[in-house]
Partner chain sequence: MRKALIVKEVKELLRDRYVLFNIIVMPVLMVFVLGGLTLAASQSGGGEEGDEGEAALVILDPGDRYASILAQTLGWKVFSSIEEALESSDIVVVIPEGFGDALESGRPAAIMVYARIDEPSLAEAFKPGDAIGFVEDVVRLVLASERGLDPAVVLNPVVVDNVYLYDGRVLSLADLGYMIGLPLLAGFVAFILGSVVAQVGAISIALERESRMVETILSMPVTRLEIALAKLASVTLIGFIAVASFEAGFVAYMYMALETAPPEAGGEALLGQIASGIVDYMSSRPGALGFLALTSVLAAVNMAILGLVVGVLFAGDIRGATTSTGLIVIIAAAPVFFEMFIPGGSAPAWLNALFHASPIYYPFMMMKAYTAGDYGTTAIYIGVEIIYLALASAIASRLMGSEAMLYGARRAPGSIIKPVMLDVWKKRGR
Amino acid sequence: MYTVVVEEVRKRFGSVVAVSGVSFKVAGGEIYCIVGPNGAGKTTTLRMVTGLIAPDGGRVEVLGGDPLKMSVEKRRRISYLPEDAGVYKNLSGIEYLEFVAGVYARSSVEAREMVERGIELSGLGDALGRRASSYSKGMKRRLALAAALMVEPEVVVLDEPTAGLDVSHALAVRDSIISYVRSSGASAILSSHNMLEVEYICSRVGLISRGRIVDEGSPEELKARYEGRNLEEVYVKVVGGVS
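Answer block, the chain by itself, in the form predicted alone:
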């Protein structure tokens, strides 16, 4: 069953065409990566999937409904982590998790369970007792991702989840995403510029250029189709050649 269906979606900002007919589907338990150059339409597509902006045409369906018309209850089943997402710097890590749990949880028991999951997902240990203003970029990103996943969403949308992180924090973020999807059966959609990351984490890849998905497949399928030793070579042949 597909949890996310995007069909011929289009979006224009004034005279700029951001998305010009994107189509893809994502099933439960799948990590789908949208890969392409800056300005190709990745972030705009993700925002339409989450219902933050409306498409000018085409169809977006998430969990069986239009994300623009979802009830609050159904919207709770979707988590979105933008590339520039921050955390409240004057709160400690644990206080931030408690704050998010307070928004999502229906009871104090559920809130405690969410926070416990967030503590485990973050992997930050004793650092959770410190103010987030003292955290490195990687620590903040791990805290934000933990908050996004601890509410147990059925669809997770992540925009450049490891951008600017060092190797250890990037690996921790990737492993958290993989582990969550495998254990929960949720769907994840993410964008990335890191081809090694895409090859490591993604079930399927959509190559986007000039607002359209120009090809799609698993990393192995794409490498075989374009005779690439890795996804970087595929990216150059497909996206680099038409951008």
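Having gone through the form predicted alone, I am curious about the other one (the form predicted in complex with the partner chain); can you provide its structure?
Coming up is the bare chain, nothing alongside it.
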């Protein structure tokens, strides 16, 4: 049973073709990674999956419905962490978690539980009481990821979740994602440039280039198909090196 189905999706901004026929499917308990160079169409694809922008053509289905027409109730089951997402600079970390919980939860008890989970997931401790304007990029990213996962979504969409993070923060974020998907059976779609990360956490990988998925498979399948020692070699063979 697929929770996310993307078929021949296209999107153009003026004269620029951002996505020209992307297709993939994601099942529950799966982490699907979209990998490709800058401008390949990763973020645009993820925005269409979350219903932020409308595709010009093709079909997107999330949890059995069109994300553009999704009810608020169904939208509670989806969570999105944008590539350059921040947090409100004038709110403290805990206030931010309370705000997100206030929007997602149906009751104050549920909201409290969400915030408790968020506190644990973020690992920010006492720093949660400080305003987010004083946080480092890594702290903001961990807080934003904690907010995205604490609502226990059935579909979580993560655009470059570890971009700009140092090694230890990136490792903590990756472990949080794996642990969440394994324990909840949720579907995760993430984009990344980091091939080590992709190999480490993804069940399946879609290689995207110039707005199209050019190949797809598990990291092991792709390495065998292209005779690469790792995904970096596969990526260069399929997508091409620096021109």
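Remember, it's a predicted structure, so these values are computed and weren't measured experimentally. For the two forms, the rigid core is made up of the largest set of C-alpha atoms that agree within 1.5 Å on superposition. Residue numbers count along the first chain shown, from 1.
| query | Arg130: CA shift of at least 2 Å between these two forms after core fit? | reply | Comparing forms between these two forms, the Arg130 CA shifts at least 2 Å.
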